[in-house]
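Single chain ahead, written as structure tokens, the form predicted on its own.
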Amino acid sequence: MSEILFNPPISTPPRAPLSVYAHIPWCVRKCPYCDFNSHAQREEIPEARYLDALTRDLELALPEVWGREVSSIFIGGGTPSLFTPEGIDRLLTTLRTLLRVSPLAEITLEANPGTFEAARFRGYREAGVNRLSLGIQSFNPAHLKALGRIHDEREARAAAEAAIGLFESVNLDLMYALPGQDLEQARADLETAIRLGPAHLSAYHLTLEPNTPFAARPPALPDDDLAADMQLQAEELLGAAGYEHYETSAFAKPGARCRHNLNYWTFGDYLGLGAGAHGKLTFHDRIERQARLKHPKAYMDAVLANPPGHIAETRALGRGDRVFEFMMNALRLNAGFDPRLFESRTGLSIAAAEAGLAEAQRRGLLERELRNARPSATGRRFLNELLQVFL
């Protein structure tokens, strides 16, 4: 009986919503805090060849997603705004031609204010991008310099104003707990962003990621108490300005939540294309994760070869993987999740997660009702501790 209770059989989950993520891995310069798969631009970017590689990558993946509707597209990086509008138009045309992209799909492009040109932004809009995500990080010149950003505060404002005038939805990325930052400086960044009036704001705590220059030579950062005060200040200021705090680091005006990220957080499916891209797809007999080769040249050579060899890793998610990965995503949402969503997306009974849910509730990290499990205020502040319960 205990085997049935605690290790229920894995069933075939129904198909989850499908998104597409396309990775463009080049940056003008690598930021010292960044651990993403990005590569400093040391020569002319091989845009045409990389687009050939993305097209071939998609063609090879078509049998895995055939007939499924795509609800969102996210072009991330790196700095995708290093690509020309014509290149982005070619990519989106390829995706629309080979996939069943919803006419209402959210199509996001990440951009760096340091690559801002008004004509370039208009070209992205004409190509079909309807949501722009700008990596502002700060409006303070000293903090931008400490973060190694290539733009200044004037370029940040100009890019944000132009984007908000052009695109249906704009996200501004901000960071707090920056080197030498005090509470008033963090407040000034938020107030500047609020005055600009984007539909969506992301406020991230700067963390020292392994294998980055900041991890090797840590700068002087605000202590944990000051960082917590910065987080609370962001929640209060943005809430008062009409932004809903719906996810750990995400704030949105009504109707402006990021649909692509919501698909991640509700354990939806996504096809990852490009160097270092990750994907997660549900099949009739398994849930599978894939990763592409990381280095751009190795990826292009491999995907354009015959036979292709661009897939670096493929693995099926077992019972424990499904429980942890679902919780790792869904518990980022302040509203939590319905147990029925867990069962639908993982193919498992909620009983498979009961021990972890009960332990998290006992430790005050989780609140539960019949049709909802959500992080408590303590669980939101100590999210890593909450997630470790399910490891």
Second form
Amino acid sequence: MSEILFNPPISTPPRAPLSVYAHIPWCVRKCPYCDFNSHAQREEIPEARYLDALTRDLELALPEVWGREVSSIFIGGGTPSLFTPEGIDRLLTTLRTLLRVSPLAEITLEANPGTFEAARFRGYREAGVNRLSLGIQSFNPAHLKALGRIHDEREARAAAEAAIGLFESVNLDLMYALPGQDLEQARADLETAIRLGPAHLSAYHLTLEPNTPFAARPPALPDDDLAADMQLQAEELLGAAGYEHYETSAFAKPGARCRHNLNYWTFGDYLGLGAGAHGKLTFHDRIERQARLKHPKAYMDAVLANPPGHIAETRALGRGDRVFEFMMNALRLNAGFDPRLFESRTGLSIAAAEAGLAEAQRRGLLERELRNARPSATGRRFLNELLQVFL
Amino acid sequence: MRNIRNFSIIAHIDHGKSTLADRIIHSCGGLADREMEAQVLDSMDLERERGITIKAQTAALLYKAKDGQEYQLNLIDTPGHVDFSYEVSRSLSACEGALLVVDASQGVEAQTVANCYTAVELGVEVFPVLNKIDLPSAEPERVMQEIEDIVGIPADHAVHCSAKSGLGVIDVLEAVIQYIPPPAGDESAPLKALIIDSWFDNYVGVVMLVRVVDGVVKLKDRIRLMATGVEYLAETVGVFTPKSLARPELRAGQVGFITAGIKDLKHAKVGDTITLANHPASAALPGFKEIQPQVFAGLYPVESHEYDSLRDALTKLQLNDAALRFEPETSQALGFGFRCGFLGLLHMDVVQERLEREYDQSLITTAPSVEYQVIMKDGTTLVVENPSRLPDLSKIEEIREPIITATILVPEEFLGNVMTLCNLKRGAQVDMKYLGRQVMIKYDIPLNEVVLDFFDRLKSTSRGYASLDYEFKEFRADDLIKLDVLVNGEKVDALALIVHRATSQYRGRELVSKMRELIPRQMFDVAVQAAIGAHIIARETVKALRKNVLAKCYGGDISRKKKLLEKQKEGKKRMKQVGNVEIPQEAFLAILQVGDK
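Could you give the coordinates for the form predicted together with the partner chain, as opposed to the form predicted on its own above?
All chains and molecules follow, beginning with the one already shown.
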């Protein structure tokens, strides 16, 4: 009797959620510990041209993510708050126009906690940013200076207060084991941050990354034992203040975990736009990592050229890569993962990881139940040892 | 035969032997300019890098002398280091003469003296050459006096030269012709050719370096190796210039090579005599002393599955290094490996480096040890090369250790330091002579003390001026005990040592303290203990690492973090897992870094 009016949707294998990362590659100046793709701003930032480039980048990438819903957007850097609220508005409008962005999407912008930026916060919120991540690092003037930060502690507090009043969710980035820092000073930074009351806090151990000024001329840093005490202190203080320690360096009030980062850590997909941005996308026959050209000018020229040549590298993940990269992310989560998540994200049977999981368990680095594998307390402290099992 | 000269160069390391050899080859047109690689006779990479000569090499050269005649000069290079002194005596026995090359700014050194004595014993004419004469610090008068005082040969006619600039090199060649006698031998007698050296070549099989003493050997001759009686057809006969050049024959007095498709190096033993199958000599030439390894160490693959590949590498290496001995050994801590015998520490070092570099092996080496004679209460005698194999002390009557006689030449101002060092090493002075500004002292010292760090300390305590030569003297009983090392309560056999009771407490304490520094911190505390029998004499703890975490890892650029983890993991590959503890190679050699009180 019936006439077929339309075809039923073709069933597709379950797809990982999709996030978008947009990279803004400039800073006022480069901090001596930083190894991210950021470039000191020497002249006026070519904001409009860069936004043109991001738009073209997205247009070119559309076939790869066609029809997929975007669950989070993260605008990182560099210092994205060097872009005007109008510029950010244009970027988000483009993303919403060309992609299906979930109405509930978490939209984060990284900002420097200076007076100049604080004045723009309202504009960012009006553009659609609902989560602000502030690179505070420390509230101690001497340590801010040692880290080469351009803001001072008063600005940092003022920016944090302003942001917390405006955005649904705010993250403060803190660092510990800073040059010359003692346990008390690390505690003072945490207490100040807790008093400000952001929904989310990140506490990073300052590490000397290769090819940075700090690596070339290492400052006097607290020794490993003191640094370990600082990490424990952070876990205790933040725990007592109601922040749950859910990932190696991340702490959140209930319901305030960073959804964008959780997508990384659960081996979800993300489209990386902008200079030096990395992406990971799952197709029906492969999982692929992509990297864009790093240098801003080279990237812009290449993406706006005809034909475009902004993709520096594309790499399909082999079996071993998938196991290792999944573990490298998922085992950062204190709650670990469900083996079924491993299977749906990697397309492999959990048996592919069994040897490693068993070895990690034997060495006391991993705890396992039927539906869960998670790092043990020792595994969390020796995460690198745990991950190396899967290398 | 009147126009043949076979000669060697005797010199201390750095006194310019290889440079002079290169000059001589160049002057005789042995190699064109473009073929002159610095130090052509040192062909192994290692030799060139370390500036030492390990294997004998030869060059047959033509030289038109000032008397208008053309001479055939055969230069046979000799190693300069004490570990390889057996190679020296082999090279010298193919020669009628030797140039004693002495650095005019430094003077005579102990090994040079020992090599000169070897030459004199073998009836080889020694002729002095003062090298580096153009250095501002050169003191030819003093050095000539030293040669006469210490070596005991006339030096008034010594040739002065600078191998570096080429100055006086022709005078050296003229002296070779004038002072070194031509070979004596009978071309019409049955063939007698001495194998000076032999090695395995992948393309032609065994190459034999020979000195023809009597008779003639031709291409296609059927040759017989007198020690084993095996016969082969001579496939190629020729000389090194140092390039290998085929010749129709080698005659009495000449030095050259023979290949005969020999696959087994044991058939062409160094020191054996080659004769003709259809016209054999009645008696072989006197051969060489069998060389005995003096230093022993365990070599283990870092990864146990690489055992077979290590055995293959050692087997191949042995083809060209007859002095290397090895036999399978099992260690509780290190698994399957080999106990290897070496001529000395440098030899051990060279073997280790060649295994790593040329054969791509990752190795764990145990501390060097010597061979002990253990007299049991039941009257039997055991030979122990591995300290962990020492039987229970209650069953032992006595332990005898090898004693060497060390000859040390040292400038007077460092005499006190050197004597102090020798006493610390349980040495007993047997002789002392003042020879100009240098003093020659002889000490009887346990070899065990010498193999640890004696040479390095001798050099540092004399600011590099003291030189050492030694020879085995005897086995002698002393109050020796076994020092065990425990890691987290487990005895690690590969770390056991045999030491004198008097120094055992101190050594034990120092050893564990050194090991604490060398073992990296791990996920748990690591206890390192030294024990004599059941009695713990020292303990140190490597405190557990508190954490090892990558602070920041966003999805973004995963590859760099991955590299970092790979690097960390790679670092561990150079460590051996003993129980749960990862022990780096250096920690197995910690004893080498322990000083004396």
